[in-house]
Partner chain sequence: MRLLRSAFAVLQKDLRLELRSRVGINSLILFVFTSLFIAFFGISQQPVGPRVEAALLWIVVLFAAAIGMGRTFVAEEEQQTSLLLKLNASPLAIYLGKLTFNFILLAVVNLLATGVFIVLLNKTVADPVTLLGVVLAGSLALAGSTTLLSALIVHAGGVGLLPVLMFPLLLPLMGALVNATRISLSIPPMGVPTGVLGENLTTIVAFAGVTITASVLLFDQVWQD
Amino acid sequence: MISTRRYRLIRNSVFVWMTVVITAGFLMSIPKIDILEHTARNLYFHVPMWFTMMAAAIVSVFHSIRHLRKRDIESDLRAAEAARVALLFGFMGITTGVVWAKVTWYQGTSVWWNFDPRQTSVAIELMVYSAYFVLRSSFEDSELRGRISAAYNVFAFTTMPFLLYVLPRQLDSLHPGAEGNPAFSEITDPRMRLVFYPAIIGFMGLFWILYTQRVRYRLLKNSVENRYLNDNS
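The structure of the preceding chain alone is requested, in the form predicted in complex with its partner chain.
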């Protein structure tokens, strides 16, 4: 556990950092790219959101495995809260992605959604984490809830490679990162890297803040509830 002072220091620097990143993302000059034009600025927001969701998913499954080994309440709460933040970032990522696709891939058509493999797999991720929370809410007993939902989390995670590697081979994709169309390469303008890399760090920091705040809140709530129950018994 880090001290409150250091925690506040990190939290405030993430806030300042994110403010700078967002301002730079909107104001700094970018190269003129056909079709993309100024929507290329979405690179600073959409891509880090997706990275952050993956990081949150990995944190969540890590704590689920830990919970299955140790059976402590804390790692169950951590897994649940990391999943909640993953859901949040996934939702933001899919929203920015769909809007971005609408004005570039589907420019001039009425198409919003086309089962692109990346869009499909992130939608599936959102469904899996929603199902995880539905499963959680169906238990009264916290020991059972922790054990069963951790098992579901780990089980769902093992099918992830199919979404990431097999699905793109079954469907054609317009998304960068497919064959012959790298998402990010040596031709990417250095000016964009100047904002993109800090944006990744900033979003990861934002995830860490949201996640630790939620975990602290849940742990406090848990201990208050326990004290209340003990006083009344």
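Could you present the same protein in the form predicted on its own, rather than the form predicted in complex with its partner chain shown above?
For this one, just the chain is written down, with no partner chains and no other molecules.
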């Protein structure tokens, strides 16, 4: 476990980094993009959230595989907390996407959701990972819960590349990079990448902060509970 002093240093650095990124995102000029206009600035938030969700899922499945090999409680705990934060960024990503679509593609209409292939595949992926926590809550035995949820987590992760990348690119969609549409990099100015790539790093830093806090909390909680049980046994 990382020391408290180093954790605080990294946490504060991430906060400063994100402050600079957000400030630059709103103040830097951007090119005029058809339909998107200034809402294109959402690129600095919406897309990095998806990258962060995928990074969190990688951390989660890594610890699930480790738990299947070693059967240690901490690996199961870390897998669950990484998946929890992955879901958080996933829900924030889909929320910013729905709002973005409303003020661009569906402006002047009552439409908020039209089952665009990427929207639908993302919603399915979030349900797949939500089921992971439903599954975990179904077992009282910690060892059985760890093994079964770890195996399911591996399955859930294998669906991610297909649902978030492969399938949406093969179907007609309003999203850039889909069938018949250019990739976002082809319709955006290189200046936007000066904020976009640091934003990805910053959001992953936020994941690390939240993940580390959750793991610290869970380990401390387990330690207190075990001490209480030992004192009363």
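Between two forms, the rigid core is defined as the largest C-alpha subset superposing within 1.5 Å. Every value quoted in this text rests on a predicted model; they were computed, and no experiment measured them. Numbering follows the first chain given and starts at 1.
Once the rigid core is matched between these two forms, the CA atom of residue 104 is found 2.3 Å away.
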